[in-house]
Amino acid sequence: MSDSSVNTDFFVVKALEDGVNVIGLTRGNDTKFHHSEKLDKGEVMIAQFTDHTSAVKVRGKAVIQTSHGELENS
């Protein structure tokens, strides 16, 4: 794993309703879905970007916390 290509900051997703989807997207020339988690209300997921994950998509009502701030997805 190359430290220069991966942000080791963690981010937190807290579900504000049942059925919130957190979807990991691959790194590289072709962006693809590679991992998905479903959270129920009150569940919290702590994650980070890796050599394989370059982006995350959150579907549903959730609070997302990063080192850059906090936002609510509705």
The other form holds:
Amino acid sequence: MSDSSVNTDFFVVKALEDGVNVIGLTRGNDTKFHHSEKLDKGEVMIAQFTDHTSAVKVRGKAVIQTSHGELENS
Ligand code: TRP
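Complement to the form predicted on its own: the form predicted together with tryptophan:
Below, the chain from earlier opens the complete complex, with every other chain and molecule after it.
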């Protein structure tokens, strides 16, 4: 898929504790983990949904901002 409205969508994850995991899940028929990024407290990850990534799983306490709003994970 090369839809620019999909591929320009950013999200932000700010870790509120050590060891928060941001896990990228593959786009397409198979939904698999393809990348896991570990954030320590105060670290921020800014990323996009891409041709390879259609879903993201966040484990741990974090603030998550997307175009749909902001939420805090506990
Ligand atoms: N190589 C991955 C990609 O282009 C990098 C990536 C983008 C990623 N967004 C992500 C990894 C979200 C984990 C979570 O899709």
